[in-house]
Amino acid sequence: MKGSVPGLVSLAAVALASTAAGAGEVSVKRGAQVAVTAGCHDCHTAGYSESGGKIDPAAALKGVGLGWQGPWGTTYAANLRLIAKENGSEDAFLTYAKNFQARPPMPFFNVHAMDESDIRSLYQYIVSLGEAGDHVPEYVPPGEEPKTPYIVIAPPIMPKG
């Protein structure tokens, strides 16, 4: 058995290797893991959280008509196949990555974070899906009743003191 320890070791790390694609690396499969850890999916999605996080090829980031209201508002998660198709380069799409500006409750801040192997990844697993699809409704100001189901994110009420 001498050798086997180590062996069963880069075995083990050859496997992993195989199975999950590596920080730094630019790939469609790193891109779909970015979307998933990233939390694209959650609001990006139609379906999503509702199926336990199986993703719909079919529906996967062409966005969702479900709003979401608050103080600013009604906003709706972005179809990011357009936004990609739109940018029309992968380095278009880093740009804007780094760069856009959205209404709550959309972290775009947390975008700005990420690091650029994975924006480039995302960028390639979002063309990889193929047709774009279509625009989710547009951005409802504050006191307009939105066409579309809608969520109400109030801030809480403090009680008096």
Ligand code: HEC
The other form holds:
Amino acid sequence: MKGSVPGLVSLAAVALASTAAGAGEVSVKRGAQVAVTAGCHDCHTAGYSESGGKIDPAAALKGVGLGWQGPWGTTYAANLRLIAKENGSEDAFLTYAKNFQARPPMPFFNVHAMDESDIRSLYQYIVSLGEAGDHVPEYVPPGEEPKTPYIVIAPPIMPKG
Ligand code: HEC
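In place of the form predicted alone, output the structure of the form predicted together with the named molecule.
Okay, now the whole complex, with that chain kicking things off.
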């Protein structure tokens, strides 16, 4: 029994090596992995969360027209294909990704903290997805009613002390 364990372990290692892209590598494959593990599809790909993590190639990272409303107003997860295209090059996208700011619930600080190789890979993956498509609806300031459906992220109701 014990003798078979190392064999199984090395088989598992071979399987892993053939599917996972390595950290530090710059490739479309690594970018695809980063987009999943960093959570970008969660908000930027229509249908991803609802389907339990299936990526519709036609919708991947094209943004979502469902709003997020809170004290900041109503925001829409941007079309990242257009953002990559507008940046125009991998180097420009790297500078942008290290510095941009955005309203909630966008965790822009997580993107700032990414390794350079992950950001470069993400750019290559986004560009590989094909035609850029259209912009998502415009940001709506607080107090104005959005024209789309939206999710309300309200401050919690605290019990009275
Ligand atoms: C919890 C949902 C959520 C997650 C997770 C998320 N985003 Fe966003 N993202 C948004 C929303 C909403 C906006 C629009 C914010 C605004 O209008 O200011 C946005 C905007 C952006 C923008 C555009 C900012 C601009 O200049 O207009 C970029 C770039 C971006 N996200 C990249 C990413 C990347 C890369 C990931 C994965 C690491 C990611 N986002 C994960 C919700 C999310």
